[in-house]
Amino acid sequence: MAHSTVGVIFSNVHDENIPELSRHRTMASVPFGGRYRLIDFALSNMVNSGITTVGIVTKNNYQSLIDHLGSGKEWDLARKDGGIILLPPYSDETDKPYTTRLEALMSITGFLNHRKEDYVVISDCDGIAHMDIADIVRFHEEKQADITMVYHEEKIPCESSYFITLEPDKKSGRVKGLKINPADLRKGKKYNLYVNVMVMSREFLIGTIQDAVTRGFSSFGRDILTKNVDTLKIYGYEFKGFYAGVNSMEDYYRHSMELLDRNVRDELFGNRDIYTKVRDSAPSKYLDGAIVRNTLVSDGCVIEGTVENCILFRGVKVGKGSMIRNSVIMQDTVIGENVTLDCVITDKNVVIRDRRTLAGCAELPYFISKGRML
């Protein structure tokens, strides 16, 4: 498959989902799980399936993404031909950044025209999952599909401003109905939710983009998918594994806490590696008085207080007498002595001084922005 498929990852499409964390970075580079970024899951899924060329579609705030990806060596993508290719937010024909997914695809037609692979896998960075992309491409080939859309059966995320539901035929898998933000949803009912992973042939995608340009289309979902569901061979591939969509801070917090479940960790990280940027840090230290229960602790941490049901990123320091519960503490955060935190999310490089007490709840975690001192 390495010679037949090229990957395309959108890094900015869902920035509005969690503006607190994407204010200074793209959705793709939002930290997750102690040492990862959200793009690591989409990128690793492609690399594990043999894809050796991945175009990253950028728009703004992508300095942290560039720092994270580097040369691509952690994903074995430091290559003379292919590897990771950063794609600018505008094409040769315009100097204005894209505003829709279709405009973004129009801006990368030069990249697609220069590739020789048969298929294109398009993925966003709002989903956390361990997918076999090679199996999705095989399904696409077997069905001789024009478009294959990956879906997952789940309840609709009410916080999301944009989502697509599919109605695939139970026997063939061909999509016979496709709705964008349907109004007739029932609370508690599960739907086949498109998870923003799609497969097309490269030539079909280029032809579709060119046709959309001539017709003056602006929306890939409304102008191409919904209007042509009866004429195009659109198939749905059901992903049955663990999937976590990040549509709000509540989602981000809940899915972070799910990592404390060993079954979830085994499914995400058990069979194949999820690669990320390596940081050469010293092992974590547990000093006298440290108590740690049910917590993911990354390298470089120094703990003197009590930590329960938390995610600690690299280089976190927890002072003596502090009690940290049910919280996500990001990289290089310093927590002083006799501090009490419950349901708190800190961005990077936060300093919480001695004797502070901060608390939120699972539905509305207390968030501290990057670099703040409290």
The other form holds:
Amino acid sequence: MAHSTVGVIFSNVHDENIPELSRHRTMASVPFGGRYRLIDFALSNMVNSGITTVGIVTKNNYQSLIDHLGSGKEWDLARKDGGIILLPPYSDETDKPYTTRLEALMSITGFLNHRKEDYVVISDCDGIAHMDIADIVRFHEEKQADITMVYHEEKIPCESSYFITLEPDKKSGRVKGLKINPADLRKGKKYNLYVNVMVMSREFLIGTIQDAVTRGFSSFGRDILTKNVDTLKIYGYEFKGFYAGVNSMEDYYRHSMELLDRNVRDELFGNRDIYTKVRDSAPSKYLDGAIVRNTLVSDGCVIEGTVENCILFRGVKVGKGSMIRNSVIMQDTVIGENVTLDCVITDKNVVIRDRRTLAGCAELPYFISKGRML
Amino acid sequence: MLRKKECVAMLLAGGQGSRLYALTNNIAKPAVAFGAKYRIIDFPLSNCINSGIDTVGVLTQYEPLELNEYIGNGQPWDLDRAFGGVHILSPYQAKTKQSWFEGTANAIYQNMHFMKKYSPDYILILSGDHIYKMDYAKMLRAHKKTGADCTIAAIEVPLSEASRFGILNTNPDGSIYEFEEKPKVPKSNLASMGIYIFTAEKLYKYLEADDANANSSKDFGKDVLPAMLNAGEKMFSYRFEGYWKDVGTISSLWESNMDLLGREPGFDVGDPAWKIHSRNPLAPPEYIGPTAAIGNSMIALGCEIEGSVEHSVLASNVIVEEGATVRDAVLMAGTVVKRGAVVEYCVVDEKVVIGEGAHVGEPKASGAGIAVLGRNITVAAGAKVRGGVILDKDYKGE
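Following the display of the form predicted alone, present the structure of the form predicted together with the partner chain.
To see the whole picture, the full complex is given below, headed by that same chain.
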């Protein structure tokens, strides 16, 4: 069934969740988990469910994304028919580049019209989860739904971000209520949060887009979902596994640290592959004097100091006498000797010279932007 | 425009590598794992692409399945090309004859049509048995500069070991006046590395002559090179200085793995200026647990380390449970060392399970030698495997 599904990934939506990390890149290409980018999870879910064509909607700063995806061969998506198809913004004398999700969908109707698959799965890149897309499509077919929205029951981590909450019927799954950014959200209380993965038939999606064009709609959420909760067959598919939504820097940090939990790793990485770009780095080296505990280490690292409760990305160097704790250290960061870091996130290519001491806290990790030298 | 390649490389990868015992029961020597994520053949292939040589014929014969699968379309080495790229050349059946490759020279002779397709000026002959980084383009420049018909890469070896090699006796200008295959009393310590550049037309001529010679053993070192020298062809040595290791024995394979370790390693695979390309394992970053203790080691993606690892090389997805000790060991992909087990001074092939409390190998200082465990075997809990022992079946103890 999944062979008859085409994927669409929005690479830029939610960029504003973590502006520090998405200033120079799309949400899709935000690094995560030592050797991945956020899009790797959405793409791998699709590929592992048998999807062979994925359109990737881009808007801003997508050089790093193009560099990451290449021809798509790492995801087995370098295909004669389909594969990865980049869908950059379109504009001419009358049409400006899109500003909303609905306008973005309008701008890719050409792509949708040319495909032959029965279903479309639309996913954003703000969630990290191991999702069986084929099962969601099966659910959609069984329910003969117009729209299937995937939700996850969780406490909301912050009140400021943009959320859609669902009220699905306990028995049938039919969505009876749908609220966009409800005013009464309370931190710490459980909600059925929509996780930005939805399934529709391709035909229904194209029809809906055409209808929206004629009526001059601009918001998918407000003009299509909330207005039609009673008339459309919208179903909620509950995702019960580990789900990490990245709504803020605090979330990003917390979810990174959750990878140190074996159960989380087993769920995300066990029994299946997460595909990503390879760099042909050498395996990591642990030199005499290194002390490494409760840490994920990617390839190409050289460690001579102490590292505890950290995520080390590819090519990180930790010098002698340095003490790195509770930190996320991104690709090619070089940490000199006798440096002390606690609750720090470094972006790519940061250099921290000898004897520096930096610390943040779990709620507000200290962030060092790409290429900075301290 | 004439479609041609200036230089085509031919990589001899058919060897059984019988001195690697259990490690080559089912795979050819060039496919043997090395350095936590590599296989031996990654080194000559990476050298080729880093030297600008993008057309490589790989001659396989012994247990080629895994090697063929590993090379695939050559994409990991950037050798998937519309014209050129890497090609597997297996023995084949022809209208008038059918035969296995009989010797190194015969293997190349049987694939002359492959080389000729690219109208090369030069042919580079390589073997898949060595760990080294070498810029073949420099050697090719030297070959052109001297106007040689054949250039042989050579390295100085200790005189005491020289009788294990093909020895080149050269004039001050580097030209070769004598070639001795494994001499009892070597006159020099300049050893052939088994890397040759031939001017293509000369190679074709001497391979044809060699094929017609019923007394020939069809070997480059024993037959073709001496024949060229006797006929007065211009043959030069090309001095190579740097790391070069034949990993054809268990002890040299172990040593070469250990040469990767340390701040200033004997051999550096992490040099960004000369990347070693390989087919990468699909695995998450390695996890080093709260009870782990790691000293002077190399650890690949996907490992889960909760025990102690000292002076060892661990390939992808190796698991070392809490309370287990790994010391002076080479562990290949997917091997599991259970709680309380001790694994020392040994080479362990892929997907071996070492049971709880088992003890594999003996300390290096004991003189008992390197223990070797073949693929997919299980060492029972509490069992003891002595140093120097080679196992290729499940083991329950003595």
